[in-house]
Structure formats: structure tokens, C-alpha cells
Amino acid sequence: MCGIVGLTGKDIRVKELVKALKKLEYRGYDSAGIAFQDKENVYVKKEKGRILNLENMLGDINEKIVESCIAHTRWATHGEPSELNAHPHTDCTGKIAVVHNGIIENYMEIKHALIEKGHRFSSETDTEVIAHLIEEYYYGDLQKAVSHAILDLSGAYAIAVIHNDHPGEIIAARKGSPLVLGKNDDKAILASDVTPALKYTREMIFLEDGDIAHLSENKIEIFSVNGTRINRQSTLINWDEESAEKGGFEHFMLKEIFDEPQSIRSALMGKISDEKVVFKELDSISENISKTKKINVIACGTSYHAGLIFKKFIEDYANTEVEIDVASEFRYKNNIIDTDSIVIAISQSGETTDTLEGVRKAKSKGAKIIAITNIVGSTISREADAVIYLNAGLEIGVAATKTYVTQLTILYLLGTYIAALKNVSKDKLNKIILNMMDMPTVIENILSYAPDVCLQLAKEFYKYKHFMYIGRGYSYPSALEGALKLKEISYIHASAYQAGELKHGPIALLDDEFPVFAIVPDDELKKKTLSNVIETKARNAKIVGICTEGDKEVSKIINSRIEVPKTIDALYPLIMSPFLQLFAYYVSILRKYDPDKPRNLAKSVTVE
């Protein structure tokens, strides 16, 4: 969950590392720290809170030229956020410094054994044991010491290590947590994702589990634990550094909502030909897909909500059963999975631990895995039988926006592709395809007026402490997603229910201090949903309704409304998404929070 970065080479100033670290702050911001090496010593500086606090504390040190340096921004797992628990961590001698992303599951066992040998610990973290293990195994060869140390570790890690006696060198290793390497003519860099490295190169090497990397001035060497040299092919990244900047918007989240039309265009590119959906990525398993009687979907958070919409779409259009599980539950249930099974794993980052473990469990039972992810070279993309990339571009805001609408786009296309394999009527599928081709323009038109509408609504409702989102059919997952966005970035308690379930308990919550966000498009369930909305109004709840343009029936009942263009029932979740996201965004702004960095959350959940 944390972010790590390291630099070695010519004329590196400390401020260069700090700037690179800032590009990883979305991965955690409980504390930050750096270790840098001159020709004499290794120095460690750390600070509680955001990277800016560290930068201010460094002062003139920012201009110092160093041989190599590593840095870390923390999302706390072991030990409370504090300067003491901030990374980097050192050994007893102070010569070794380590930064780490992941969780060491057997750290207490290792810690007790090392204490018995005389090691002294100063933090509550699991990471500190790595520094002391390396010290224990160090006899002049840092790479060998790291190789021995990682053999003792259980859990997940991406680590970077520097040593006082090895100026200009960084040793890195990875198991279960992402680590990317790159270099140019005079510098080498490592990082938790590609963002900090784009300044130096677009050719990236993604380490595999068990890899150990040796970085020096303009050289990267990769080895196995036993010291055998490994050749890892580089991947060309098409994003540029500027794509990680805000582009004139106040926040990344707002920029990324406005990126949605282009993200949808990118997702559609090459996927529609002669009025048919084409997935060349699935050619090798198309026969398996056509024969399967049930599809399993695993995902977490926003990706899970996208999966719920896919489930209903497939069952409606392809007459095929879909079972969907939150990945953290899938891992521990008795799944009915075999060699005839198709499992679709959805993960924006491609590094979500629960989803990856679900994939591994399904693969062990012989299932074919389709991964849907945004990150080229991510772990899930390497472990799946087939990969569909979102092509949404870099998303910095912690709350998923453009990646969510791009997931929906890909899932609608995938559902249409599967329906065609199941011999569903072409006329029925063509309606979906034609509407999907229009979606970038539809979303562009929506974004021309949606911010003003949502800002005005936010001004009405930002002071409330509770919110209830309701919907039916395709609108229920949208209710879940809308409530999640409001919770994530404005810290308002928001719950979501199937509208028909209100009378079975949740309606007891409602009064004039508990408003309702009702999702009531002009679909086959509109009248049923509207009757539930009337029930909430009878409890004096104030109602925001999101409905189809010109729907006077809904307008008469609700207090405030958002209107969306008319579309096919199944596609309403896509065109409603910008409104749900913008409403949450403006509520967050009015409550004076930072929507890009919601408390207690990080972009990529790489721990269990």
C-alpha cells in the first residue's frame, strides 16, 4: 500500500528524490522519509504526515548532491503513524537503510530471534526486521545479504536497500508487491509504479516475484535468489509525465472525471469492427467462454460495483449465470470452480492482493482467468490467461472515477462479445454497440452542464451527516457506487439499498435529517422504484432524484433532481456515473476536505 522510490547516478540532489516521491503520495501519506548516501555515510530523515512536511524539514539538505537515495511514503499497517515508525528503517550499525511496501507476516517471530542475538529495535513496524536480517547476513556482499534475508520472510514485499560501504548502489527485491525499474544514460530509478520514472525513461522493467535487482549509475542487473542472472524484457509506457499532472484543474479527481470521454474512446478503440465486438485478447480461450455455463467474477470496492452491473447485463443478454464475489470473501469460501470455469478478475491497479489471491485459487482449480486492469505489466496481467487493458490512462485520485466508467465500458463490450458467442440475436446486440459508440460524445455533453448542477445540489446537502442511496435493477450498483464515493471523500455516512428492501428495515432510519438519493431512470423498474421513493417522502426525508430528461412523473415527487439523457436500460449506470462522482466531489470541497487524498485510504490495496 505504501510507495517507494530510489535513485542512483550522476548529480542527484535530494530534492529530485523528494519530487519523485510526491508522485507516489496517493499510495499513502501517514508519514514520509528518505535515506541518502554521500561518500562517507548514510543519512536518514523522516517526518510524520505528508511529504511536504518532510520537504520543509529537510531545508538546505534538499540541495545536497548524493551518491544514491531511497524514499518512502507510508500507509500504516504495523505501528501507528509517527516519525519513529516512518521509513526508512536501519540496522544496529546505521549503515543499512531499507524502505518497504508490503507486509511481513512472520516479523514477530524474526524480531524475537534477532533480539535474542542482541539486535536493538526502535520501531513497531514489521519492516525494521528486514534491515536487521540484512545486517545479520552481511559479510561484504550486499546483494548476497539481501538474498539470504528475503528467504526468511513470509508475506509480501517490495524493498530497496542502500549500504554505507556501497556508494552509488541500490539493491531491490520483490515478492507480491509491485516494483518498476528504469534508467537513462546517467541515472537508474526504481519505484512502486511508473509515475516517478517517466521523467527518466518510458522503457520500464517490471520485476517478477523472487527477482533481485542491482542498480548502479546507468546499469540495472536482475538476478534470482541463488544469484543466476535473469533477463527481463522492458515494456514501453505510452503515458508521459504531464499526464500525471492536474492539467489546470483544482484536483486530480475533477481532472479525471473530465478525462472520462477520452478514456471511453480509448477503451472502445479496436474493440468494434463491422458492427461486432472484437477481443483479440480472448482468441485463445473463446471456445472455453462459449462452452461455459457459469461465469465467476471477483473484484473489490468500485470494481465490485462494476462487476455487479456486468452480472445483470450477462444474465439479461447472454442468458448465462454469473456469480460475483468480493475477492476477500472468494478466497475463503468453498468455490465450485473447475476446468470448465471462466473467472473474470477486475482490478484497476492489477496489484490488489485479495483479487490476486482469488485468481491464484481459481487457477489452482483449473479455471481460465480473464483479467481486466489498467496497468500494463501488473501482476494480475502476468498471471491471467487473457488480459483486457482499460487504456484509461494514469489515475492519481484515490477515489476511482475514469477507471470506473472505463471498466463499465469494457464490461459492456465483454458482455456483448460473450452474448454473441452464445448466439444472441444480432439486432439486440447492435443496439448496445451503437449506443456504446456514441458514449464519448454523450459524456462530453453531460460534462458541459453536470458540474453546475452538482455544485448547486452539493450546496443544499453538504451539511447533512447521513445519506441513503436507493435503486433497483441496474441502478442498485449505481447506488452502491454513489454512496461509496460520498463516504470516501466527504466522510458522510452513506448507505445504499435496493429500493424494495426499504420496508424490511432501512426505512426506520429516515426522517428530515436523513436525505435520500433516489436513482430512478425511465427503465422497466421505474414505477416500482417510484413507489419506494414515495414511501421515503412519507417519512419526511428530503429526496434528490436522478432521472431521465423530461420525466415529469418523477419530478413531481422529488425535492431536487438531476436529469440524464435517455438510453438503453443497461447503460444508465454509465451516463449516471459523472453525476454521482461530481456530487460527492463538490460535497467534499464544501466540507473543506481534499478529495484526492481521503483519510485512511490508498489507491492500490496491496495488503490483505
Second form
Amino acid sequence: MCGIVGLTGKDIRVKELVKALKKLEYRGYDSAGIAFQDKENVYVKKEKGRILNLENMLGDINEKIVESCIAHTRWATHGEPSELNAHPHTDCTGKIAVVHNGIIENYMEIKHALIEKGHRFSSETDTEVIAHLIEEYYYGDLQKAVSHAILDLSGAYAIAVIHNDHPGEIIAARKGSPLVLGKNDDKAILASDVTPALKYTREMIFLEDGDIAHLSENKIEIFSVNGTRINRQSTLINWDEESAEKGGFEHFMLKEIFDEPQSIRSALMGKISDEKVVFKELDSISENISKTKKINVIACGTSYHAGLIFKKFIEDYANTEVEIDVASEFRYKNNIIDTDSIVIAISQSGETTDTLEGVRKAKSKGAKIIAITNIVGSTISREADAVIYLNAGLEIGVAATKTYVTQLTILYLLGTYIAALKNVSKDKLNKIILNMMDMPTVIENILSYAPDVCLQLAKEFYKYKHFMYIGRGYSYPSALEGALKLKEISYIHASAYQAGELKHGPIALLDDEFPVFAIVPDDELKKKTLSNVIETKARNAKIVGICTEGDKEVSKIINSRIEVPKTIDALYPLIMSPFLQLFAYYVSILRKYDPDKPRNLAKSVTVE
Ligand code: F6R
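Can you now output the form predicted in complex with ligand F6R? The one shown was the form predicted on its own.
Every chain and every other molecule in the complex is listed next, the one we just looked at coming first.
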């Protein structure tokens, strides 16, 4: 997730755009850049790191009056965070400058074709191809050139373009990434969300996929790619600036749960082709993966729970042994690892010290390391042999939500990829692939009713001091994750057990003051889990549960329940995640805590 902003009109100083860009810093902050046009030229300035670094570097330029300007704050997806890869990107002539939020999936093909035609590239980014494509199609009409260029792009984009020979004009376009437009009497603004525009107007136009916008002074015109004028209604925004940054949600955690369909979509992008899973990132070690007899996984916290689901998935689908360790244990134990080993390290931040030390130890024994992370340029991404990015977008809430569901998405795909390397039947894998392709829509539907259901259940249960989460098979890691979410943001003591383990000790804890959160989807272990639930009921424990829609057997036993749509056994953890997260969220709210900033916790654990 990156942020883009553009401004045109009367008396614009560079510092005005920098200020607007700062409102988008939450969307990414590994580098920032600006392109502005005075009456003569387009100038580009960029800097690695936060927007403040850019502002300091600009110095006196901050006061310069310009005709139009565009800016970008980056969250790297293609190419490490560096000044060179920072936006805006320009064409060969330096006359065209482009900022982009999104991912261009076919940029490599376009880049090769443009290089053949003589274009010279200076960055590793997908975005630079857009500037060169516009150059290729430019014959004096910038809007036409942009319209032509976007027809060649597949993937997602929100772009803004300025040109040397078009002072005061900005052309913008979108497909799949957000773009908002607004204007007042003497200025027009575009931005990735409403926050920078609120200073100018409360009437916003939300650009739609396929729209091209032409901004000049205090004018906004919208067209289709073939040049037909389109009328888009504006929307009145009543949010203050703080709630606008959170997309109108009360907390980042809630916003990030609602980001999940889009994050899953981004994670899937480019990974499925001709009903097959592709991981170009793994080309260099695919031989090692097909030969290996055992895979090791290391991770911490929520990432470890995602790893547990992966372990079961790989054992079920690829018939390959997986050993998983919490990284803080792995780094100090005698690991049976050698040059034939594949180690998968899962870390959202890519900076967790224990996971990094585990990676270093495995590497020193000759293992090949696959890192799964959300942060381009993170330490783990630099030390691994191959890196798979989550592309979930920046997560600000301390509790992992959208990054957990994207970890699961990537891990299911990776499991399917490994199973294919091990010659598992296409039919079995196709089922997973088809279901995964539907996931963004399934989660979108779930989010249309889950908050109400979870709020009601939270009201019933938020006063308890303890919780016991139980599940079997794929639902045991879900129980662990549900309990972790609840304890970290609501400070209720919550533990998780394999449902079959209850009678070996934990059941002694249960009474009418100790409720059970039972995870009982309609999978091959349902009857077994249900019989454990009945045992807990006999101890007077109140039960809240998740089951499959319309499951009468379960609903007879569990009154306070959440129902999820039917899916393949292996995929239940993914569709259950929003419910577990929302239940914990509302319990935290009802107990009057701030779920975005849980006490004693940090987003990235860079100490041992
Ligand atoms: C829980 C949570 C933590 C992290 C853990 C590992 O909501 O966010 O448990 O999952 O600290 O962090 P990463 O994945 O960055 O290595």
C-alpha cells in the first residue's frame, strides 16, 4: 500500500503538497518523492525514509510556487526501499513524471518490450514502465497517451501523471486501487484517500475502475478510456481528519479487518495462472523443494499459528513431513538440519529477532531459506534465499489481523505449489485453487454480517475473567490464534487446547465462571469435537462457538454461536479468522481498552 497525492491550481507552494502527503504516511514510509512543474520544467526530488527526510532535503524548494505537482509515499512491493526505486518515476526524456499505488502484474513483459524499442530504465519498480508507456504513446495529447498506456497494464493501479508541456494539468486513472478527487474555488486535488483533501473540500468524488480524470486549476473532468465524458456524483464526507485516516472506522484494527478482502486479493495477484499456482520467487530453489523430504517452519506468535495450519496442510496435501518450532526455541535447540533442508521463516515484520536468529542458524548449516514477510527490504528479506511478500498493505494495529489472513492465503498457495512439485493429483489441488480464488468475495460477504454477530456475543461474554478456546485438527491453531487475540487486546486470560486434551487436565478448570470458545466446523473431526463440547457443558461452562451454517447438530448444543459458510476442511481457519478477530475486538472495546495499542506490546519485536 502506497499513498499518492496531486495538486494543481493557483499559488501552490511545494510545501503544501508535502503537507498533504504527510496525511498519507500511514500507508507507507520507506521512501517519498515529489514531482513539480514550474512554467518551464518538470523536476523530481526523492528521498529514502520518511516524508520528513524529503521535506528536509527540499529545503528552500518548499517555498517554490508551482503549476502542478504530484507526490508519493512508498511501501515497497517491487524493488527494495531506496532513493532510486522511490516515486515519481520518469520516462527517457524526463518530461513525464508518474506516481502509482498498486501492483502492475505484467510489468516484466512490458519492460522487456520497451527495452527492445530502446527505452532506458533506471529503477527496479513496476511503476517505471507506466512512464515509458506514456512516452511511447504521447503525440501531444497527455490524456490520450495515458488512456492508451493503461490498456496495456494488468494488475491494480491508481496513478497521477504530469508532463513538461502541460503546465497545470494532472491526468489520473484508477483500476483496483483507490483514488479520491476534490476541488475548491482555486485548486484541485487528488489523493489515495480523503485525508489530504479534507483541507480543501468535503465534497469528494471517488474515482471508479476504468475512469480517467483530468485536473486543471479548479476543474475536474472524468472520462472513460475511449474519451467519453462521465458524470460521477460527489459524496459529502463528514469525518474529521483522524477518523478519515482510519477510513471512517473507530480503530485501525477494525479498518484492517475490513481491509482483508483487498489484502487477500493482493496476495493472490499473479500467483494463479492456468489453474496452477506459480511462485516465480521460488524458481531458483524449486529443485531443492521437490527433492526435500522434510520442511522446517519457524515463526513467532500469530505467524507461528499460520505456520501450524501450513504444517497440517502440507502433510495432508503434499504428504511431506513438516517440523515447526517457535523461533525462540528453534534457535537454541539441536536442529536436525543440513544442506538438503528447506526452512520457511514466517515474519510479518521481517524484523523479529528470534526468527532472524533462527534463519541465521539454519543458514549456517546449509539450509535453503524461504522468507514470508510483508515488508520489502526487511532484514529477513535480505538474508533469505527466496522471499514471498504478503502484499497485505501496511498494518498499524499492533494485533495482526489482515497480515494473518494473507499469511494463510500465501501458505495455502505455497502448500499447493509444493504438492504440485510432489506430483499430487491436479484434481485435488484444483479444488483448493478454485476456493482460494473465491476467498476475497467470501470474506467480503462474511464482513457484511460478522461485526453485528460478534458485537452481540461480546456483550454476552465480555465480563468473564477467563476463556478456554478449543478445537481439533485445523481448528486447533485457530483456537490458539483466537485466544491470543483475546488476551492481547482485552487482557482476559485465555488458553487454547486440542479439544481431546480437555479430559487430561484442563477440564478441571471449568465451571459457570469459565466459558469455553468452541471451534466446531463441519469437518471430518466435528463429531469428536462436539462430544468434547458436551463434556464442557456438563461442567456448567457457558459456551460460545463457531460452526458451519445450518448445522443443526451443533446449534442444538451451542446457543451463542457464529455461523460460517461451508468450505473445504483445510480452509476453515481462513474464513473463521475475521470472527475470532472481531469477537476479541468488541470484547476489548466493551472493556474500554484501546485495541490498537495493547499494553506491553510492540508491533515489531526486535529484542530477544
Ligand atoms: C499478535 C502478533 C504477534 C506477532 C509476533 C511475530 O497479534 O502480532 O504475535 O505475530 O510478534 O511477529 P512477526 O510476524 O512480525 O515476526
